[in-house]
Structures are given as C-alpha cells and as structure tokens.
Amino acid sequence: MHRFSEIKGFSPALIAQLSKLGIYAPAGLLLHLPLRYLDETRVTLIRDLRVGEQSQVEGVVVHAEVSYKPRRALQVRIEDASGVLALRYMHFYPSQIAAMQVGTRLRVYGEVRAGFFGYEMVHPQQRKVLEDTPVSTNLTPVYPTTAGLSQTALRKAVQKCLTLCTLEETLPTWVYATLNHPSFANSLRLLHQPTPDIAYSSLEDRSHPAWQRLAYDELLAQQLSMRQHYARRKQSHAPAIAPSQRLVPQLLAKLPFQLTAAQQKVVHEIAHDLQQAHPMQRLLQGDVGSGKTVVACIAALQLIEQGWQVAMMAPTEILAEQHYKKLHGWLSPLGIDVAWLTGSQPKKEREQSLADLSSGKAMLAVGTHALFQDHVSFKQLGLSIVDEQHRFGVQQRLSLRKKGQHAQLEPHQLMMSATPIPRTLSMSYYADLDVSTIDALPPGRTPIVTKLVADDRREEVLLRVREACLQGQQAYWVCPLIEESEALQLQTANDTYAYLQSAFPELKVGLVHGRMKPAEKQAVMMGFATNQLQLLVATTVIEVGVDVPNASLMVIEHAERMGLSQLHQLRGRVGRGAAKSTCILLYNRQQCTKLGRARLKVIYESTDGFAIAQADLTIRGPGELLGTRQSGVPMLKIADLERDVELLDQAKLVAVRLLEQTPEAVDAHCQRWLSLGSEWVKV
C-alpha cells in the first residue's frame, strides 16, 4: 500500500494535515515515532499519589466553578474513595466547562503538583467515562503533531496503517545477525504499541532493542547513501592536474614563514587528490589561526599554473575582503590577477572584475555569494573554494560548482572550516567527504587566558582596557548578539562605541558593524590593522577572518548569549602575535540560562577546537555545527549521534559488506527511508 487515498478513512483533510508534518505516505506514517508516552494502563487512587509522578486518576466531580482571583481559571474538584484531587484550567473552552459539571465521572491523566489545598494537576488531559469503562491495556503513545491534528486521530491513522501494510525487510539476516533486536515489523508495532511489562525508562531514553533496530536503520541507510554519492563522484571526470613545478616554490620562497609539519600533511593530500580524474571532494578543518588559507593557496597555484582558474568564496565581505588582500600580496609578485567581486561593490569595478574573469585574464576569484550569480561566468574554471562552508546553503555551493563544468569536466571543490567536525559527524553527515586536519599552531603563538567577569565588575574591565591601551596593545570590544532585532543590535554597537568614547578620550576608538558601507568598514579596520585605533568596538561581524597581531585583549558582552563555536571563532582573533592575549566574557547574572551555563563552563576551560566542537555537539545537537538552517540537509529522525556511536561504527562497516554482495537490497533499504527527505549529502 503505497498512497493514502488507498485506505478507507483518510480524508482529503487528514492527509492535508499529515503532508504538514512532511508525511506523505503510510510508509513515512509509521516511522512517525512517538515523542513518549503516558501510562493510562493503571488507575491511582488520589492518597497513593507522588509530587512529580505522571499519573491516571479517576475520580466524580465534586465542585467546578470559573473563578477570576487572581486571573481566570478553571477551578475543578474530583473525588475517589480516598480523598479529593484539585485541577485547574487556565486556558479552556465553554464545551470543557460542559463536560465537567458535578457528578460527571472523569478520568484525568498529569502530573501531581503539591497545591495549597493538596494534591493538584495543571491542565491534565480528561475524559467522561463509566463506572465500568475499562483500561488502556497498552502505553498510550504521544506524537509530534500540527495544528488542527488530535492526537486521537494520529493514532487511529497509525493504527490503519499497522493493520494493512506488509512491514518486510529490506536487508538480508546476517546485517543483524550481532545483535539482538527484533524485526522491523515487530520493532515499529512495539514502539506504536507498547505493553505495560516493558520498562518505561528504556522506551523513554530509547534504550529499547525496538528503538535501537530503527536507529540502526537509519544510520544504515545515511551510510549507504553517503558511500553511493562518494560512487557517483568517482566516476565523474575532472582536470587531472600534474604537481607544481614553478608557482608554488616560488610562493614558499617568498612567504615570510615557513609551513608548519601539519600544513605540510594537508597540502601533500589536497595535491594527490588534484592528480586524480575525478573531482576533489575534500573538508580542510583547522582551528582558528591554524593557517588554512595558504594551504588553499597552494592548491590554487597547482591549477593556475595548468591554465585553471580558481575561485574563492567567503560567507562575509570582511572574511573575504580578507582572504582578496592575503592572495594578492602573495600572488602578485607571481604575475597572477586575482579578482574581488561582491555584491556591493561599484558597478565599474565589478565589470572590470567580470570582463576579466570572463576572458581568463583573472585567473584567481575571491569574493561572497556574488560569486555564483547567474551573470558571472569563468573561462574555465578548475577549483572552487568555499570558507566556513557550513553558512553556505547546498544550491549556493552547487552554483559555484556547476560555473566550473567545462568539457565534461566538473571542478574539484575544497571546503574550510574553523569548526572542527566531531568524529561522530565526520562519520555520519561528512562520510562522503575526505577531510584534511591541521592539527597543530603555527609556531610564536601564545595560549589566550579567558576570564569570565560578571557585568557588575564592568568597571574593573573598563581599567583593564584603558591600562592595555595606553601600553601600546590594542583591544577588541565586541557587542551582543541580538537575533530579535538588527536595528536593536546596531543601536547597541552605536551606544557602546559613545559611551567608550566618552569614558577613554585619550585612546582613538573605531566602529565597525555589518550595515556600515563597504569602504566605511575597509577604513575601519584599515586603521585598527595599522594602530591609529587603540580600541574597536563591532557587533560579531569580526567572528571571522580579522587578522591585527598587535590586539591581545577582547572584551565580549553577554557571552552567554552566543553560541560555543562563535565564542570560539571571536575569542581567535587575539592571540594572532607574540604577546599575552586575553579574552574575557562578560555575562548577565540575571539572564543566564542553564544552556549559557554550560556553554561559558566549556569556553572557559578549553581552547581546543575539537574539545568545544565536542561540547557543542552534545549540547545543542548536531544542527547548529551542519549549519542546518542554511544546508538544507535532513536531521536524524531516530538515532542519535552521541547515544548511538556503537551503531554508527557497525553501520559504517556493514555499509561497505552491503554495497558489494547485495545492490538490490541497498536500494530498498534506502528507499525506505530515504523517500522521506533528500538524501544526507553535503554537497
């Protein structure tokens, strides 16, 4: 059974309802997982209840009144043989009023609160029942659901479904043959339907063998879909390009440094895959300051110097304003153009800037998402580049991509991050990516010290800034992120930068902010890059790509508010020199959340990428590293990355077993639950 229209009883309304919740078949119905469940097998008596505890009363009503001290509420009393139990509405409708008169018998399900008069529930569900109506005899489950679709009706489409389609396997006996779970048929009926003899901590905690063989799955078919994409791109054609003979020596030669032992590693694996017929897919990570952008360079050079040109883009005009004034420095004295195109820039220029890239006359591109609009065009180009890839959506990156396909040739693509990947992400949503890792710090820098300071010591910070100034040092002061409100944040960044003038006139203080005009901010920080600013004031516009050795102290407002990669990001741009750099996190007392809690614990005791890459992750979810909101790419349903390790290492080893001996099963297995979403793939 394949279509909702096939089955009695789905109306056009219901499967209107069900498409909101992006399902659109009955197989997508039932790997529609419950969130929990609610125990309605059982019913308490009201002297045996727990503060705390979810439970199932049932009780006559004794008293109901719509009292309006001290706001409107919905008073209710139900008594059993044992005592009396208070519930209260404070939001409810005139039929709810209607069905609980005194004398009506009700059995109500919540959690026991300790009210003034006794035992109390807040919002229980209820419904009218006999004297004689009998028990659930199984967990009642809870679903994800939309406006306008009852739980009630949820379940009675699930339970359809579970009566009428055929739950075969798609994968043969051996996949499961170490472990110990049960069918699929049987794993998707337990979990719709569980008894009450099941332990409710392992269906809460998906613990449950049942949950496991879903979660196995899924990863199973994330992994098969990632290894048949990294297939697909084998098999495509891209320039072979031949190792550099001329260019990148005489760019090592002239660089004021020399590669560090890891910059080394990444630029002789980024320069195998560049001799391959097939497009580079490759993730070059590297934690703040670690030194990616030369790595790039190199690789950039290797394919100039064949006749290919290059392009590189970054999420931010300041990042690529950047990266455009590193690459011409270096590869101007090489004879090689390097064009700047973004959106902002004058007309003129930007023509000048096409035309050249057009007749191959540039044969480096650095800019932002200007980069892949429709009227910019490449004579050929071999490599794109793409910085902080994560703040990229997929049609973004595919744009660039798809300006290179010249010949039947499509470019090969390196992706940077300053957010290292966590091993359990790199195996899951990056499995058909090679990644590159620069593990080590060029040599000179100096660990930064971070302080957390409440903002009722500002004025200890305010003498800390002053005293590092007039030292010849200079300081960042970096405003709070506001998400509700870009006007709000800007009046913020404006406030903060008068009043800092006002409170050290003998220092020279900049301002620097996302809605200032191009050539405004280029001066800005023309002038802080050159010390004739002491102090710059910015909104977190300078996360990245802001380069002043000199600056060894950053103050950040409400620290709590932002999140640990971001802190991370703002905190690498001190300690660029040789001098003693200092960050320290300002945060409200007040309005400090748990979350922000935890997030400050990290940041304070680690400057490890990876550790708060870690940390992240189990915080907050793989979302916020995957850039999801921008990416597109589908989340994990049922498993989870940090809870299912073990899993996510099985399926990675079965996944290559599967693709050689049985292709036919790999298919189905991946219709199942690929036809839910598109593909994981990070393109």
Second form
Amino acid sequence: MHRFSEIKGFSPALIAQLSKLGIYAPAGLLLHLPLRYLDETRVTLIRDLRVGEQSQVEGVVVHAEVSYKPRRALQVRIEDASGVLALRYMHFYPSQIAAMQVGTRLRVYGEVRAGFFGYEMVHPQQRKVLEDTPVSTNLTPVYPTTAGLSQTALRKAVQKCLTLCTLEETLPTWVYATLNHPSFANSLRLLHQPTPDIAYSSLEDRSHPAWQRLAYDELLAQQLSMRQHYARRKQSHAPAIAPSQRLVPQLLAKLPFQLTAAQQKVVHEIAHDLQQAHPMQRLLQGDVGSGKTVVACIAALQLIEQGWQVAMMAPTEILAEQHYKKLHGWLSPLGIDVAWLTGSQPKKEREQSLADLSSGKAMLAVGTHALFQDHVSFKQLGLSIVDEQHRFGVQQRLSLRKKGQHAQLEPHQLMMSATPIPRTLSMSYYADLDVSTIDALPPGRTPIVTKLVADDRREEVLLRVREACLQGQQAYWVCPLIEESEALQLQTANDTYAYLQSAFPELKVGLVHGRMKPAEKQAVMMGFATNQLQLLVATTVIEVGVDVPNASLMVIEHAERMGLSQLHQLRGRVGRGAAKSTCILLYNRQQCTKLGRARLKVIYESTDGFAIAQADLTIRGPGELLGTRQSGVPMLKIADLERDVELLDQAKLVAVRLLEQTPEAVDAHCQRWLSLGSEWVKV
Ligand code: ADP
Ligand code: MG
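Could you switch over to the form predicted together with ligand ADP, since the one displayed so far is the form predicted on its own?
Then the entire complex follows, led off by the chain already shown.
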C-alpha cells in the first residue's frame, strides 16, 4: 500500500485533513506517533479516585444545569454505586447540554481534582455508553491532530494502515545487533496499540525500547541523508585555490596583533578546503569576540590572489557596515577594491558598486542580503561568506549558492556563527557541513563582570554609568525587548534616550534603533566608535557583531525578558578592549518568571558561549536555538537530542559504515523517513 487512495475508507476529505498534518502516504501515517495515551482499560469507582490522577469513571447523570456564578459553566453530577463526581465545563455547545440529560449513562475520562463538594473533573472527555459496554483492551493513543480531524477517525485510519501495510526492515540486521530493540513492525504496533501490561511511564518518557528503536531509525535516516548530501557536494566542482603567497603574508605583517593558535588552526582548515576542486561548505563557529572576521578575510585573500571575487553577507546593515570598514581598512593598503552594497544606499553609489562587481574592478563585496539579488552580477565569484548564518532563511542561502555559478563551477561557502552549537546539535544538524571552531579568545581580554540588579536600584546604576563615562569609558544602555509591539519598544527607547540626556547633561548621549534610516544609524555608530558619544542608548539591534573596544560598561534593562543567546551576544559587545568590563542586568522582580530566573542564573554564572548554548538547549529546545523557525529546517520528530545522545553517537558511526557497505539499503531507509516530511539537508 503506497497511497491512501488505494485504501478503502480513506475519503478525499480525510486525505485532505491528513495532508494538513504533513501526512501524505500510509508510511507517513504509521510514523505519526501518539503524543500520549489514555488508560481506558478499566473503570475506577468514584470512591477510589485519587486527586491528580487521570481516570476513567462510569456513572449516570443525576444533575445537569448551566450556572452563571461565578461565571457561565455547565455543571453536571454523575453517580456510580460508590459516590458522586462533579463535572464542570466552561466551554460547551448546546449539543453537549443535550447529551448530558439526567439519566444518561456516561463514561468520562479526565484528571481528578478536589472540588468544593468532593471530587470533580474539569472538561473531561465524555461519551455516552450503554450498560455493560466492555472496556478497551489496549491503552488508547492520543495523536497530534488538526481541527476537524477527530481522534477516533485518526485512530481508525492508523489501524487500517497497520493491518494493510507491510512493515519490512530497511536496514541489515547488524545495524541493530548491539541494541536490544524490537523490530520496526513490532515497534510501530506496540506504540499505536500498547497493551496495558506495558509500563505507562516508559511510553510517556519515551524510554521504552519501541520508542528508542524508532528514534534510532530517525537519527540514522537523518545522518544518512545528510552524509549523502555531503558526498554529492564533493562531486560538484569549484575552483581549486592555491595557498596565498603574497596577499595573506602582507596582511599578517600589517595587523596590529598576531593570530591566536585557535585562529591559525581554522585558517589552515579553510585553506585546505579551498585547495580542493569541490565547493567548501564549512561552518566557522566561535564565540563572540573570538576573531572570526580576520579569519574570513584571510580566506578571501586566498581567492582574490588567484583572481576570484569574494562576497561577504551580514544580516544587518550595522554589521555589514562595520565589516565593510574593517575589510576596507585591511585591504585597500594591499591595493584591493572593496564594494559596498545594501538595499538602502543611494542609487548612484549602488550603481557604481554593481558596475565594479560585474567588471571585476572590485574583488570583494560586502553587504546585506542585497548582495544576492538578481540584478547583482559578479565577474567571477569564487567564495561566499555568510556571517551569522543562522539568521538567514533557506531561500536566501539558496540564492547565495546559485549566485556564483560559473562555467560549471560553484563558489566555495564559508558560514560563520557566534551562536555556539552544542556538540549534539552540530552533530545532528550540521552533519552535512564541515565545522571549524575557534575555541579560545584572543589574549589580553579581561573577563566581563556580570551583575544582577533589581530595577528598584536604578538610581545607583545611573550614578555608576555617569561616573564611568566621566572617567573616559563608554557605555551601552540596552532597552528592553518588547515582543508584542515594535512601536512600544521604539517609544521606550526614545523615552530612555530623552531621560538619560536630561539626567546627564554633561555627557553626550546617542540613540540607535532598528527603525532609523541607515545613514542616521551609521552616523550614530560612527560617533560612538570615535568616542564622540559616551553613552549609547540602543534597542537590541546592537546584538550582533558591533565592535567598539573602548566600550566597557553595559546596562541591559528587563534582562529577564531576553533569551540566553541574546543576552550572551549583547554582553559580548563589551570586554573587547583591555579595560575591565561590566555588564549590569537590570531585572524586574515582579515580572521575572521562573524561566526568566533560570536564564539570568545561567548568564550570571557563565561567560562560556558553549556552556550557555548547552543550557539554552535544555531550556528552550533545539528549534528555538537554531532559529529553525525562520530558516525552515524541520526538527526531528521522534528522537530527542538530549535524551537520545547515545543513539546519536551510534547512528553517526553506523551511517558511515552503511554508506560504504550497503548503499541500496540506505535509499529505502531514507525514503521511509522522508515520507514524514522531514527535509534535513541545508541548501
Ligand atoms: P567575532 O568573532 O565576534 O566576529 P571579531 O572578528 O569582531 O569577533 O573580533 C573581535 C575583536 O578582536 C576585533 O576588534 C578584532 O580586530 C580583534 N582580534 C581578532 N583577532 C585577534 C587577535 N588574534 N589578537 C587580538 N585581537 C584580535
Ligand atoms: Mg563577527
């Protein structure tokens, strides 16, 4: 059975509903696994109910009325031989009232609470039954579903597929030899219709071998398809770039610092990739301030020396601008033209940049995603560099890759990220990339001191800012993130700016936010970089990449609202020079949620990006961490990178062996799991 339309009872309406869940074929439906289970295998006497437990009760309605105090609710009481149970519904349809007339026999299922007059259930599931209706023999699965598709219909559909489909193994038996897991077929049967003897907790926390088996299969499919993609890439062609003899040594001689060992290591890894006749696809990760820009610049010079152009894309104008300045400063003494391209620059300037790129006069282009629009053409692009790559969507990355295709050659790609990725995540989601990590900061940085201050002590903080600025330091004042309203956020920034200006007449205060015109933004950043402004009021636009080494104090308002990686990135704006830096996290006691408190504790205790990312993974889950919501890379559906880390290690090893020994089995396996709608490979 490969198609729903071949199965009796799958109406077009049902098929359409399933497709809303991303299920297009019987194989996909079988892998649509329960969220949880109901134990409807027994009926509990009302007398034996326990508060907090989910139970099934059968009784006859003895009372039903719609009451209006304290608010509108349908109040029902049912009775069995042992006692009375109250049912309460705040949302209900007239049909529900009708279905619960006095005398009706109901089976209800829900969590028992202690109510005013004894036990009660709020919004239990209920159905009408006849006396002596047998109870279920299996736990009842509850599936993720969509409006209009009932659990009953979904259960029926799954059961049909289970009986009609053959569920053969896709991979050779040795793959599972060391693991004590049931077969694929048995795992699916068990999870869709578990018998009551199975420990419910092992189903719920997914530690049951049947869950583990499927998680492992999913991880294997992910590893396999990503490794296949990786192998395919190694078959396409890119310019092989000889090591630089001239430009890189010239740059190094002019730099005011020496590369750290960590930087040298990644420079070598990249140089080695560039020498291959296949497109590099490397992720360069390194904590904020670890010095990725100069590494990217060295890679760029290697190409430029051989006559190939390079494009460097940043997610925001502020960051692109800063890269432009830095690279222009490094490259123009070497006689290399750098073009600057953003969506907002004056027409004439842009036309000049475009002309310089297509003629090959400019060898390096720096800009925002404007770089990869259709009308931009390069003479011959050999390398694309993407800073903060996780901030770009799939489409943007795809257009970037298409951009430089030239006489059968693809450009090399270097992606950079300051969001350190915990090991499990990078193993899983970046299995189709090569990863280089700058694992140490340049020397001479004094660690940042982080302080947590309740915002009823603002006055003290204000004094401290004033003092620091009067002593020649510079400070950032970061305004709170207001997710619900950009307008409100802007207003807060404006208010704070006005307030700080009047509070500190002796200081020069600047304001920068996302809604300013690029030229204005640029002027303010310039003023701050050159120390004409001492205090910079900013929204979170300064989160990425801004580099002003003299700034050594940062105040973040309502830090409890911000995410961990955001706080880490923000804090990374200070501590870039030799001066001792401080980051003050102002938080509001009343508004600080449990989650907010957990985050503040992490950021207070650690400055290590990897440790913070690991904590973030635990707190938020991989989807949020990778920003995949925007980039559209779907997540694993069954496996969990924290819980199943051992399976992941194993899957990684096994995938390599499988690809060597039985490539035909690999296809069948990936096919099965891709029917789940997962597409892991990044473009
Ligand atoms: P990030 O990795 O966050 O992009 P940057 O490339 O902006 O970091 O580098 C941060 C700062 O450190 C910059 O001012 C840069 O010039 C400086 N820097 C980079 N490498 C070194 C080094 N080896 N020694 C000293 N300073 C360095
Ligand atoms: Mg950077």
